[in-house]
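Shown next as structure tokens: one chain only, the form predicted alone.
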Amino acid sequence: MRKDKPSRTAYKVALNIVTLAAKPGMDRLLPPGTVQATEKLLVASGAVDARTVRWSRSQRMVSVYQAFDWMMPGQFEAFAYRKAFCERQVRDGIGAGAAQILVLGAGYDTLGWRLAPEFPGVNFFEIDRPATACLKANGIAAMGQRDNLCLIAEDLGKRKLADVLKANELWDESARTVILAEGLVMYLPPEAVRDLFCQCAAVSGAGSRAAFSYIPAGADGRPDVGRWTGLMLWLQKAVGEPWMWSIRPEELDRFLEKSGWTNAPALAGTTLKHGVEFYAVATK
């Protein structure tokens, strides 16, 4: 991943949640402000102009979207599918006793902005790498700070999660946390995406829980997303933000567990598969 430019996979995952809005459903699928947002938040942060907003939320772009979809088939909608999991989990989480919220790789993502006046008693927290947390740091000064949102610029590359966290006065290592890992650990090597994880059971309390999307293994050990597998990884490689870890659904519960976790399938939303990734949750 380019580190010292704003993630392009953050800035194309935002236009697609943009582009969605044009598609016929999708509202009813969205969570409730998403797409307001994220259109506030990439002009405010002067990721792009207003005219790009309005051209990303037209049928031509829906259409351009739909043309490319037999790369990686339901691609294009599962970006709906994975902001509502997100949002549900958050809100159950909340529901069970959470008192602060943690977003990693966070890019454009705006459920912290929209959730934060709406739940005055809990913790905000988004950690990405300078680059785009700084840009996005611009953007919601212009839209409006939360009190209760504390946005982290860092690379977890460099320094550790727990180190950064303890930094932070703010944070509570006791606490019942919901930590969110959206379309982030295919990002990572094999070790990091291992001590991640490690790192967030260390860093929560009882009770916690993670949710993250991933991309399943195929036979040769690599991210399977298909029949274009092979021309998606070279892309993606091509574009500087490699995937670099996958894993197969039935080996989840183990590596969990030597993570300092337990796989929880039950919890609504899990073990679903929407374009390329499966969801999952982990809870302590």
Ligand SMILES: C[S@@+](CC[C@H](N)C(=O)[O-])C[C@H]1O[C@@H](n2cnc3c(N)ncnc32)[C@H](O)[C@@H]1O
Second form
Amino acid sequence: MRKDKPSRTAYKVALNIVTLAAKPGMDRLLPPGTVQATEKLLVASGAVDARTVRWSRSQRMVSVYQAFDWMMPGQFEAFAYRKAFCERQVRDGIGAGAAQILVLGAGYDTLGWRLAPEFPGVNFFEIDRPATACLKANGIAAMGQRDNLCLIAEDLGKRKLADVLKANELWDESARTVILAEGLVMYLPPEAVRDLFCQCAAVSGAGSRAAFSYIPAGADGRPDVGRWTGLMLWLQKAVGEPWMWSIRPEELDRFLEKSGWTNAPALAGTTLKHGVEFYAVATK
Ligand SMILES: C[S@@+](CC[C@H](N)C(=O)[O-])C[C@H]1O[C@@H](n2cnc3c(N)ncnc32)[C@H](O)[C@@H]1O
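Switching conditions: you have the form predicted alone, so give me the form predicted in complex with the named molecule.
So here's everything in the complex, that chain up top.
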């Protein structure tokens, strides 16, 4: 992955969310305020200019995304389902007593910024590589800081999550926590994914949950996104953010068990797959 430049995939997810706002029906699916906050953040951070945001929120861009849907069927709309899934996990987790939210590989996600004022007794943490996190921090500063939102700029490939959090005086290892890894684990090497789950288990209290999306593995063990898998793998590599990890859904129980978690499909909801990604929830 390109480590010294802001993530292109994070930028792409954010612009996709903006375009979804122009597609009828999507406003009912996307969590309230998501599109407006994403637009503000993209401009305030300097990631894109206002013109690009306006252009993204147009029927023309909806048509462009739909024209490319053959590559990964359903993936355009899937980002709305993914945002809704993550927000539901956080709200349910807080309802069940979570006092901390940790968003890993947060990109330009706005959940922390939007929900922090609604839940002043909950601490929100976000981590991303410095190039993306610093850009986002500029945007958040312009939009209005939240007392209970902490943005952490760290490359989790260079520094262990447990060390990063231990160094943060607000982090409470014994607190019930909701951990989100949305569109992240496919970009990490296999050993890093297992290690990340083990560390998440080690730094969170009883009753915590981890919600994440992942790309299923095919018979050859590589990420499988259908007919155009080879092309997608090549494109991801070409933009410097290759897909490195995937797993067969039937192997998830065992993988999570070995990493200190229990697969909890009942918490994930009835539809576990949208576009090319599966959604999963694990508890401890
Ligand atoms: C596809 S984007 C998803 C962004 C966000 N979760 C969303 O769905 O809107 C993946 C994000 O993971 C971050 N990321 C990837 N590897 C990372 C690492 N080793 N340490 C910290 N962040 C990482 C990237 O910088 C990027 O922002």
